[in-house]
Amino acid sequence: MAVTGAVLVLFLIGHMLGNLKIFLGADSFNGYAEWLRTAGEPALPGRTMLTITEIVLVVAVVLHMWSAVSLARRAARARPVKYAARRRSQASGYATHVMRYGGIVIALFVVWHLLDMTLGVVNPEGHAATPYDRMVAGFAPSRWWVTAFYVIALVMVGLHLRHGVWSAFQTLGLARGRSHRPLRALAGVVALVLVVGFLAAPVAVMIGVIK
């Protein structure tokens, strides 16, 4: 669970930094997208590195979901009888709902994102357009509902990340004594930075900063 989560977090950081290149202009953003497809050439065939990355991500997502289901089943077997008195806690309340239902929202978001920005199936400009044009068309003011969906989904991603990073610290035995509060704050900062970083481009397009 922790290993696959770390792989996905590293991907999100790289993906966010790439998205922010849109603020440098169309040439920079399109150049970055082209580099993703041609990295490794001419030593390797075109798109080799990108394909490997996609395979690693798919495997990481599947294993992450499998780990979540396995841990849930293990917990259920360990405690087949419910507690007589329920105590509201972060672990049993907030975390359970965020990780469970947030995961569903994130999965739907990923599917839409691929259809919109990668395949261009639901994008007004279509697949033939440049990545920059697809981004601008995808988050145009007239499609405010798409941006709203992204905001909701990314908030879920942030909450998922916050709990996931914090859980990893606890699992590794780092969140003890004086390190408890700083690491908990660090988990929140990591999640916040990623959410703001990913939302920067869609919001900028919607309000007309990026055209």
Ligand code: HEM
Second form
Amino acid sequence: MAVTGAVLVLFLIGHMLGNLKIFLGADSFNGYAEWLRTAGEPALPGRTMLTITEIVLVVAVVLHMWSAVSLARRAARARPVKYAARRRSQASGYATHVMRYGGIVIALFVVWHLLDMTLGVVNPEGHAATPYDRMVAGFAPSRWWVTAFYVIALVMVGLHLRHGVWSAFQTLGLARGRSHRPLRALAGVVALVLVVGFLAAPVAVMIGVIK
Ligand code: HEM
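Having seen the form predicted alone, I'd like the form predicted together with protoporphyrin IX containing FE (HEM) now, please.
Below: every chain and molecule of the assembly, starting with the one above.
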């Protein structure tokens, strides 16, 4: 879980920083999107870096979900008789719900997001438009419900990250003694920075700062 989660977090940091280029203007954003497709050319064929990224992402997502299911099964086998009383720290509590149902919302979001921004199927500008135009059309004020869905999905991503990063620290044995509190806070900061950084562009488009 921790290794595939780390791969996904690194992707999210890179993706968020790339999205923020939209604040530097259409040329900067489209130039960056073009670079993603042409990096390594002419030594390497076009889309090499993007294709490798896509393969790594698909493998990481599949293994991440597989680990989640097998860990949940192992936990259920280890404790076939349910606890009579629930405590906040138990596996059946808040964190499990956030990770399980939040994970499902995130998976649905990624499907919509790819249809919207990568394939252009559900985007008013379609696939032929530039990435900048797809962003501006996708989050237009009349499509406020799309931005609302992004906000909900990104809050889920944030909660998922906060718990996931914290769990990874524990798995690595780092969160002991005095490092407990600062690392917990760090997990919260990582999640918050990513959520705010991701939502900046859609919100800026919706309120007309980017057009
Ligand atoms: C508000 C937040 C987000 C915005 C505005 C955004 C924007 C975009 C855009 C414009 C593209 C297409 C890039 C291109 O065609 O050059 C893209 C691709 C993608 N996004 Fe996002 N994104 C956001 C959040 C996310 C999140 C949270 C995830 C994952 C949980 C994600 C996963 C992806 C993936 C997997 C791709 C396809 C990359 C590829 O083609 O290999 N995005 N995004």
